[in-house]
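Just one chain is shown here, as structure tokens, and it is the form predicted on its own.
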Amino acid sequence: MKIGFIGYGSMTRALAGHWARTHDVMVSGRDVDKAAETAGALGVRSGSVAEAAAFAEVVVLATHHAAVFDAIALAGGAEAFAGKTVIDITNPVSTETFTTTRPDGRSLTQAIADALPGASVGKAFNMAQARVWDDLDKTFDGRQIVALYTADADADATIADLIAEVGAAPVRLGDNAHAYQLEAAAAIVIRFLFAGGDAHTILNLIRPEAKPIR
């Protein structure tokens, strides 16, 4: 599989970390040079955030969450994410009050997939910080960490194979209605970084006898 990457961050060096070892991946962002730099750590390939689009079956947003849209019309606007999968990974999060900063009280997840109407979207791997998803060993207190996302039909199974390829287990919260409250949680999380947690605190589903959620 292509999976091209809109930003070059610390969770684009965790999961691209993956990835690399059985799919092509390209780093692509406003700076071409840190995205280079990041890429050639990772020993991938980079280029423009047109590039990266045009390349990808699968396009992971790993911008901060208010350059999204900057970075959607950087790559083509809509039409370049037409036929692909889009992952959301970013939190529309104030670090002052810790609450969600979407001022219509819906998820920055849907408002992209409303913005790329031809696309398949999702969202994922926003609820721990880069260097949970980095870690090899996905095991915390004997227990394997459940990544909850959500994403349309489409979406999905792509989603879901991802999630589990970086040693997590996928459970799908639902469509991308839900997506906001997938938000709100990580505010939670990071509040906790910020008052001095660990990286490796997260919010763990414990599900004593999984049921699959309809």
Ligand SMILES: NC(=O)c1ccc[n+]([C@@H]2O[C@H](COP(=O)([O-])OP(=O)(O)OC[C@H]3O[C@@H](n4cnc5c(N)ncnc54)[C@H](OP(=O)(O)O)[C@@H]3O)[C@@H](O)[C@H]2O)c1
Second form
Amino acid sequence: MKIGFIGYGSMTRALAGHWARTHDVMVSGRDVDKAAETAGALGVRSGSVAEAAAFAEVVVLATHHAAVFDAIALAGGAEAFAGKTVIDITNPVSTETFTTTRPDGRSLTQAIADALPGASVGKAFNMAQARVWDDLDKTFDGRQIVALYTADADADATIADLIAEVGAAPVRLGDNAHAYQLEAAAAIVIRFLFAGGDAHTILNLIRPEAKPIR
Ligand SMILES: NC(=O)c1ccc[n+]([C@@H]2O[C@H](COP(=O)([O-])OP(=O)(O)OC[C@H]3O[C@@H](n4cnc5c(N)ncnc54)[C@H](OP(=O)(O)O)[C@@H]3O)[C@@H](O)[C@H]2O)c1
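Switching from the form predicted on its own: structure of the form predicted in complex with the named molecule?
To see the whole picture, the full complex is given below, headed by that same chain.
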């Protein structure tokens, strides 16, 4: 599968290397030199945001949350995402108040889905810190970490597979109407991280107690 990242920060560095083992990955961002530097370290392709969107079957939105719509515009707007799976990993969370920045009880993921009507959209990877995703070993106290996600029906299987490929157990909360809860829960995680909590221990969900949610 062809996977394009928009954004070349710590989450891209944490996730892209896992998938590069079996997929064709391109890293992009508003600064093509920075994209090339990150891509070079990971041994993957780099390009402009528009090139990554055109290249990818799966686009990972990995910018700062406030930059998502700028990034979509850089990609060429909604048309650039038509027919693609889009994974929103962003956390619209204030690091001053530790609350979601969304004004209306609707998630950023839903706003993205509204802006990209031709794409299949989901939210994943937002509930744990980059170091957790970077680690190859996703077991804690001998049990596998769970990665909660939301997805349109069309994006579900792809996102579940990509979560499994980084070593976590995918658990779908439902469609993107549930993404607000993921964003609000991330505010709790981030609050503990800023208080010095260990990224590997905050709100880890572990199997097999959880029953499938459908
Ligand atoms: N770090 C974590 O542990 C973690 C965990 C879960 C989810 N997340 C979420 O994942 C996303 C990426 O996090 P990160 O830690 O990888 O971030 P980061 O290291 O701070 O990188 C942020 C990225 O956003 C880009 N960006 C900022 N403003 C932009 C704009 N106006 N247009 C285009 N690109 C812009 C930056 O490019 P420049 O360098 O050019 O500014 C950079 O590539 C964030 O939304 C974050 O909330 C992070």
